[in-house]
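First comes one chain, alone, set out as structure tokens in the form predicted alone.
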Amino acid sequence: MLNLKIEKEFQGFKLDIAFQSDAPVTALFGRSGAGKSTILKLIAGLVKPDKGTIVLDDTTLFDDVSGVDLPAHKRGLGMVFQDARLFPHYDVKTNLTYANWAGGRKTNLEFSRVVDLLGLAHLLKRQPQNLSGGEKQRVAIGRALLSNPSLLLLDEPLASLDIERKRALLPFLRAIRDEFKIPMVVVSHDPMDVHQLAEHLVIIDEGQVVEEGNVRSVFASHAMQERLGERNQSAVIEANISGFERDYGLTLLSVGNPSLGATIRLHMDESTGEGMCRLLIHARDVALALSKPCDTSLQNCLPAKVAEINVSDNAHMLITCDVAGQTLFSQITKKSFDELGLEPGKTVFALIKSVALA
């Protein structure tokens, strides 16, 4: 558990924040210079609080009431930077062990078992300088994961991507936080991270907490959908794995109790087998229909009711729906709207395209 009461004032900036998280995965997310990156070095212990509170389980790792501020040494956390930061002059190999040959910081995990997970085998050799930005990011997770961390602290870890080595690298971090079972906070700006990373989401506006709760009640939230601009509102569904339907390559996902007919398919590695997963579903991706459309390519059809309208734009109209008890959003034309005669209760189809879900 992460609980965390702190205030720091800088130069016509205040930051207050308080949040607490039992997690995995908690997401501090929001626009560039709205706190984020300082709080993780508040939790570190490279920022001083001007007052406040910060535990970590049973360590108190700063109360200005009691005196206590651990040095940053002392605070057993492992800090990975946007830029990597590894050091030039040696291999990544000694990049990685540097904690434990520098700091004496011993550690339980299998020096070969992160570098098998991160993929580095083959890179242990190698300077610094001749990594890729990817390489880099996964040399510098490995090092932070190898000085023994109580909690993990990310930040923007992959912004400084491209989408292929953004791709890559996503996997490696969740497979950090299903197998070593480490808690992390990831500062991104990004919702596309957030979604697939997170369990508990907390959004930081000009040093303040707005909204925090599970993901995917905070991006239901006015909060978040006023954070992601009129482009780019979406809302996260989350769904169990049902079936497969072999012959097309389809993964057939449940929203809800299968016998409310709430199906999607998407192409997705069968090899993920049961279990949930989390689908960014963005509004201008769902139409709505008032009935069930046939002779249609559209393979996603959910059944939903209507339970809130907004206006989008000077030409669009933003309509929140529930689905078997989650929100979804669509973004549809005022003559659309019109004609469709929609109103809060109303009961449609959302359709979404397979495509739109990739």
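None of the values given here were measured: they were computed from a predicted structure. Numbering follows the first chain given and starts at 1. Definition used throughout: the rigid core is the maximal C-alpha set that superposes within 1.5 Å between two forms. First, how it differs from the form predicted together with the partner chain.
Core-superposed comparison between the two forms: the CA of Ala287 stays below a 2 Å shift. With the core held fixed, Leu252 shows a CA shift of 2 Å or greater between the two forms.
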Given for the second form:
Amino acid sequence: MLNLKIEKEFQGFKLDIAFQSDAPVTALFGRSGAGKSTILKLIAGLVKPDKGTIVLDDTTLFDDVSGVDLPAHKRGLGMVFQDARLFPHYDVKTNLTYANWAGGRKTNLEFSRVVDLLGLAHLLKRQPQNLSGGEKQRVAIGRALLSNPSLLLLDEPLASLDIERKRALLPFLRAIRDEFKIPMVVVSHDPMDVHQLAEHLVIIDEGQVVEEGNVRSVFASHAMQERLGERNQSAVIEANISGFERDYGLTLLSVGNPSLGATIRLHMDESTGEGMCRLLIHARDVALALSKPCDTSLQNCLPAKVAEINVSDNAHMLITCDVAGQTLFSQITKKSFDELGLEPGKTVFALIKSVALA
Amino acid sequence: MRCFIKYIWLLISVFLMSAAVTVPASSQDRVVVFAASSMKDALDQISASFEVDHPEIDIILSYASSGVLARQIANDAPVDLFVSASTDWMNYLVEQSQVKQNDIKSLAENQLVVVAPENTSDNSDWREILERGRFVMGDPSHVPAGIYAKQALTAQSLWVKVSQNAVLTENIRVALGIVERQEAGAGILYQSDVQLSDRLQIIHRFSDKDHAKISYPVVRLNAANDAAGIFFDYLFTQGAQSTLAAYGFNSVGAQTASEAADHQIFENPTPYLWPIIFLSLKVAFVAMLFAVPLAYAVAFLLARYEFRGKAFVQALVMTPLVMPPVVTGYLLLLLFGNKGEIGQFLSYFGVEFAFKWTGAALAAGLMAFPLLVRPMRLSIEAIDQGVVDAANTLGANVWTRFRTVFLPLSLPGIIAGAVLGFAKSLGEFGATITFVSNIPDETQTLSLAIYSFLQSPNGDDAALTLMLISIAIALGAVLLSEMVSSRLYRKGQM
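Starting from the form predicted alone above, please write out the structure of the form predicted together with the partner chain.
Entire complex below, previous chain first.
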């Protein structure tokens, strides 16, 4: 459990932040310059707050009232910086083991397991300047992991990477979350990065917490939609695996109670049989119909109720729908809106073109 | 506009007028005289009274050690008259075909004396004083006064007993200052030098038989300059000779110096080169041993911290680079000498700098300090704070961060600084000679030895050998540092 309540003023910028989270992964999301990275530095002990408290589980890291200010090297946290910050004068292996031989930290993690998971085995003898951006970032993650951290702080771990490398690195981060069970705080300016990792989302703007909560509720909020922009409005839906159509390689996911008939069919690489999944659905991928269409290739058709109607731009409307108690957005043209005669409370069917697993 | 042009014309005419005023002065007869430093006060007064009698003649006097002047004359310096403090340098010019033996005349003679500080309570015999403690004299390897002093002490069977007490100086005026400040108990000087000071007393006069005749030969070099002939003759008039006598020189009247020129007072320098090289390396190495860690600390402070008076510290560190070395050397002598505050304090702990090789190392280290700090500071400033932060979050405390991040990453700067400083220490001259003098086997490092050999008419070969060696050492040091740093770079340090 991370409990944070801090104030910090510097260079005319005021940071006043309070949130708490016991989620495996907490994401701090906001525009660049919102103060996200500074929050990580405050937690890590690299920047001193003006006042407030930082408490991790039972340990007080900082408290201005009682005068506690644990120095960074004694906080036992792992930090992964945006620009990797490997030691240029040590090879990869020496970098990875730095916390052990220089910081005197013992880890229960097996060195070879971390190396294998991050795909670093063939790089151990290399010097950092001979690594690619993605490789550097993986070494930095491994180095932080092997410092036996009670909390892992990741500052835009994916931002400096291209799409290709981002795709390659994400599974590593998920593996760390699921395998090593080390709680993480991830900073990102891209919601498409964070929704895949985090359960708890904190939106930061101009040094303040704007919205906070689980990923689904934060995505449904206005604050989030505002920040996503016209083109990217989307919702996160939670669904349970309720069955399979093995002949087609599809997994059946029910939103809410299976008896409601809100079922999504999806091809999943790693189908585990049971459990909850989070799906990211863009508003532009959701069409609305007044009756259930029968002759269409679209398989995903969810019964929904119109909850809210907003003007999106000159030609589009944003319809907020309620699907079994969860929020789904649909972006349709004004013309369609007029022809369908939509109004709040009206029952519709949401037709979903594509679904991304979150 | 017209007004402006008028103004310009006015300026030009003023300029022309002022030029016209100086024209007669430049057409005045000029006599350029090169003279040994020991003659300065006497010759200044003689030329002043000469110019009263001969306002049309301008006497320009240039003083330096006889050896320096003779070598400049051998290289065709535009000079009319040369007054040397030794006949050897006249003979050197005869050999170089710059002067004819018959043109050389003896201007004056001098006497060698032993002096002690005026207010000394020590009434012991002069022999006892020399045997008991430190005394100063000129360096017998090339300073004429030192050569005579060694001859006299040898004649008195004292040289073997007292030579280890001798502080050898480059310049007899420096020796005089040392006795005046009581840094040494006694000094062997010329009678003419003692005349200048009221803080010295003569405790012994050597007899002429103890040493070769101390003669000041003079020669006219430019037969075409009539004014030079007039001044040359004036030097032997009653008035000029009595001025010389007033300054402690023995008047000789106009006599040819040929018989004085028969003997050679300079010994052939036997260059024991290894001790000189070894001493130079030792001095430079010890200087770096102490200066490098200190310089790194200062560089670290300047690179990483903001504090009040930082600009002052920065300027202070750079001063040895811009201050005249002789000033640095003299300040060191005042502070670290046996009479200096710090010198006295350190002597309680058995640390002594004055006229010791340790002092040479101190001077070298101080002069090299700015060269050490600069590359170190730059290399520390180049270290990414982010990497330091990373080490911090990985559990490294202050000392570990210093050991595992700062030190290895600034190593190229440390090496570059140390090599530069080492080369500077080998070459240090001005501050060293002023602070600890030029004592063979004690403070005579490479450049001082080269200088000494150049002071002697027979020292050319030894000087050249040492010059080549010092060039080789300097080149070797720089090559070594290049190799080390390129190796570090290959390893991926930066």
